[in-house]
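Consider the single chain below, provided in structure tokens and representing the form predicted together with the partner chain.
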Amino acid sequence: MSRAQILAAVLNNQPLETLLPADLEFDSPSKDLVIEKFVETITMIGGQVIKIKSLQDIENYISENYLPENRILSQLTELTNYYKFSGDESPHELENTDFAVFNTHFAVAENGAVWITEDQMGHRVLPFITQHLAMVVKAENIVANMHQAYKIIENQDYGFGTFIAGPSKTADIEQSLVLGAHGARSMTIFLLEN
């Protein structure tokens, strides 16, 4: 039985138990200051950023950007133009999407990431199958970095969580950056003002 004899050899090799280093914490930066970090590291990592005083101003933004061929998906009860699932679907009904947007828990200025949980996605796998990806990020809700953003997450229960940082990208052909490998193409933050 591997599981007993794994364990077995563990306990005998393992060596005396060193004690976990206290947590770690770092000085915030202004509110001002942390928004404008968050904007200018996604900016830098190849998502763009669109300032908004309502989601209704996403309503123009879609517009103006598609066709009303496009399939265009959203959970955001704001958004009334667009197809709303239910999660029960078969994911890979998702595969013609070519626009979808979310709402988000928060975001982090060190690194443009934002956190998303299944219960905003619909469905897992819609942030990546998505042509174009495009997220609702309140200003309010920008941590300076990780260690604050753990504290959010801590005690948060999900099934599934990620943070997505800008699109999808890779650099293993010569090391030449390109954007859209697998997930999507482009992301968009509607960092939403009050």
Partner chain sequence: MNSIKHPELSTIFNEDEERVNWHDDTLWWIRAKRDKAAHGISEWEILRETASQIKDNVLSNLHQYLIDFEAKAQANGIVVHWAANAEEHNKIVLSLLQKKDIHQMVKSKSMLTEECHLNEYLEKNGIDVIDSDLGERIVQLAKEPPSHIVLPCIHKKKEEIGQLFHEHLGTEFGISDPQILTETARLHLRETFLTRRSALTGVNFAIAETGEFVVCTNEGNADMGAHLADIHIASMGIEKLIPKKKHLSVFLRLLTRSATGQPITTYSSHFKKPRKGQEMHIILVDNGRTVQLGRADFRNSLKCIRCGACMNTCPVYRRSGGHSYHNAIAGPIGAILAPNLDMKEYADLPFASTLCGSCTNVCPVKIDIHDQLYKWRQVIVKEGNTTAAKTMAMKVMDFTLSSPTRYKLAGKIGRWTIKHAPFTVNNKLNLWFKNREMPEAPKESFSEWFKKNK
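Positions refer to the first chain, counted from 1. Here the rigid core means the biggest group of C-alpha atoms that line up within 1.5 Å when the two forms are laid on top of each other. These numbers were taken from a predicted model, which means no experiment stands behind them. Compared with the form predicted alone:
- A181 is not among the residues whose C-alpha shifts by 2 Å or more between these two forms once the rigid core is aligned; its shift stays under 2 Å.
- Remark: with the core as the superposition reference, the CA shift of A9 between these two forms reaches 2 Å or more.
Mind giving me the form predicted alone, seeing as the form predicted together with the partner chain was just shown?
The following holds one chain only.
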């Protein structure tokens, strides 16, 4: 059978077109249940959630868990005592980052993902090369599922953006789970309560 005959056979055996549902509707659980599910999911995928009342609580967490010589980066203007960077650095200049804290637009309860865009990263590579990753999520900005998430971002202009869920993980070799193989070894969510 020739290539042309194979392609013609494929073309003549297409499935019938079906219409998309007019509108997919999902249950809308209460905000408390959505937050509870988000915390449960983050914990299940290897992250941790720390509930905070203000951004000052992040400073307290860092001072309790990191030494002054650790390289800690953040674009949050409310956090003051950290290594400053412009975003114009070569990615190699950021390779020894111990802990990086980012603000987020929102988070998703069903998979524990946070949505972050380049303007919040400071440098596009930073969330992927830091040893320990932290995200600030406002409790009011957690949605139940990815359908709601895509509704939020579908018409936005954000250049580069990504969903990040938990620390880097792989179990490709002998099904042994390794955290941090390709990225951050841990992920902390600072859940800013109302």
